[in-house]
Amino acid sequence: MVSLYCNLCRGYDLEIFRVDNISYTYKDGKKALDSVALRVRAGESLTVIGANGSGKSTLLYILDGILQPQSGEIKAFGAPLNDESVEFRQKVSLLFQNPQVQLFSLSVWDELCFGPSQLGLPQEEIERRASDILELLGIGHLKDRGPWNLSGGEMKKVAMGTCLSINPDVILLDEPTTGLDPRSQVELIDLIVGLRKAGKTIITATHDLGIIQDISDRTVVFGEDHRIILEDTPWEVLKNTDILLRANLMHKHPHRHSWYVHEHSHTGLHEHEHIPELIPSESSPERAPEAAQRIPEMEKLRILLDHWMEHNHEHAETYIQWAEKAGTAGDATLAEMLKEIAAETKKIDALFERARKKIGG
């Protein structure tokens, strides 16, 4: 198998980029990234997040050398960015977001093999390669395909495995869940953890909350105004509510039930587990020690508390007002069973409160 491990020492002391203040503003005029500073550590797995438009994609198109910054300065691996050096292009690969502009031969297995063959190997040595990327991500069924022919979340895999041909010590990700059945995104994600745990440096552009507990130590947030906002551990990022709100990554969504509205905040998908992979996934238990030493169980637990107990209560409420319109309408007996409702509610309230306090905070 084609070996994914590290060629650089995973130390954390290698500073692979340095960004200094760098801004970008494409032909039409649209500010890409304004004033942007980072700093990024070999062995390091970064996940930036913003809303759509908010630079993600341009930061990374400036990593690998493709956009120039029009200000500022970004240094790789000590040294001023240098796209053309064979060196730069042996270490640093980059998955696009939108998988078709990233292959370009005739089959999948040239694809594989495309990569290897500039890196001067012999003819052997670049069919191991391919046959190892074929097996690494259970393409093999695809080898004589062409990819014009593949579905989405098959050309994001095979544009996957052209990446890691090289075996490259960094990896920039753009969006790289988007596209992906539930299936492909679990073993895509196994497969960054995989790469995590090889020592590789990973950085990765998302909008989907829900996967950067699992596949990154620190998240940089960018607002819209193409600026980072906030830099902290993936579960400090997804606590601040009120950062996730201005970055456009979370919205007051409201619920219309018929006669009545009312609104609380959503994160990710519209789904009832509103703060993303607070509990370790069960289809992933090999990840599970690593999340709870992260996240202590408690907390986890204050957290769902606090966000069942602010559901609980604007439900009673909205019984209440049921309630209301009711006896408005003349449905006196509908307007009781409806206080009654949203009495019954209110106790479950309490004993929210109850366990909230016997957690503390």
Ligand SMILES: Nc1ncnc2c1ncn2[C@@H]1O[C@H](COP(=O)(O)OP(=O)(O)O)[C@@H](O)[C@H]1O
Given for the second form:
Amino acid sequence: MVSLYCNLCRGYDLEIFRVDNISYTYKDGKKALDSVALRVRAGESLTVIGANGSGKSTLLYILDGILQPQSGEIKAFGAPLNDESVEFRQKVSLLFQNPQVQLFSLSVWDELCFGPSQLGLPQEEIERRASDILELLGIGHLKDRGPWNLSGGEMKKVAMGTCLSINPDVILLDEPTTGLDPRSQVELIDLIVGLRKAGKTIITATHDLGIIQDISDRTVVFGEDHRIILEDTPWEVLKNTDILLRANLMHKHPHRHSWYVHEHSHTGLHEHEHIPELIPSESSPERAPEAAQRIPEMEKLRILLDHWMEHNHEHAETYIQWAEKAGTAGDATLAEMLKEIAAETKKIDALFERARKKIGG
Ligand SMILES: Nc1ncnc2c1ncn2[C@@H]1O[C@H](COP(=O)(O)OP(=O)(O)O)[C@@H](O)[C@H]1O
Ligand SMILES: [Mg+2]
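Moving on from the form predicted alone, kindly provide the form predicted together with this ligand as a structure.
Starting with the chain above, the whole complex follows.
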């Protein structure tokens, strides 16, 4: 197997990135980053969250050396970032948000051999690495396929494979779970957790609040003004509803179904509150339970399915939070059980969707 052990962080506190007050504006005048400062130490796993357009991808491009900030300073491994140095290219790898950007070879196999061949490794070692990656990501069946006719999720896995094929110490992941089915998402999270344990430094940009506790030690929140508005543990960030609302990462609104009303915030946290005693809606001024009796069964099921789907994700997050509490209290077995429940819960999203499609409406 490819050794996923990190070459850099053998127990000492090396700073991988030191970003000081960088700003970046695209040529057409679109601002992407404003006075961003950040430190990343070896072996850390950091998540960067923020609404669409807040600057997450731009930050990763800058950390990968693809873009240079117009102002501010960025150091990598203790020296000004030099993306042309062979050493930097061997140590840092970026998974692009859009995997199509990353894939260009005639087959998945060639794609996975490309990075190691650029490192000048012997042919035998190149092929061993490519085989290991196929196995690690469960994509052996795609070996001879052309990357251009894979599904979005398959492409994402292959792109992840190309990132890992050079065995980088620092991995930059841009929206790694986007486009993956629920099971692949869980597998990818497990992979990131494995890379973390192997001591890799990982920076993940995501707007999926549901994964940040699983995969990171620290979370940086971008505001829509392209500045960092909070940096804390994932748990503290998830609890900070004011900041999440400000960053446009959650929204608060009341739902008005036919026979009950509930109001809640949509985030990874389970904090909605049902009000079953029923505020009659304008369209049905009768007492709600009577109105409910007149709703055809299928219609009730449709409403319920919508509701279950909506909250399944939040429930999974609650289980993860309680798993963390159980872990902190020293009950590792219970923590593992709750994590497993969370993983299983996420998997049934697809089943809900199928049932919902079957009913239609
Ligand atoms: N190639 C580009 N040219 C012009 N503007 C861009 C380009 N890429 C991103 N932007 C703009 O920069 C801002 C930040 O984008 P981005 O870093 O992609 O944010 P995020 O990854 O958080 O969605 C947005 O306003 C976006 O429209
Ligand atoms: Mg992005």
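Predicted model, so just to flag it, every value in this text is computed and none were measured. Numbering follows the first chain given and starts at 1. The term rigid core refers to the maximal set of C-alpha atoms that superpose within 1.5 Å between the two forms.
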query	finding
Large Cα move at residue 349 between these two forms, threshold 2 Å, rigid core	yes
Core-aligned CA displacement of residue 323 at least 2 Å between these two forms	yes
Exceeds or equals 2 Å, Cα of residue 22 between these two forms, core fit	no
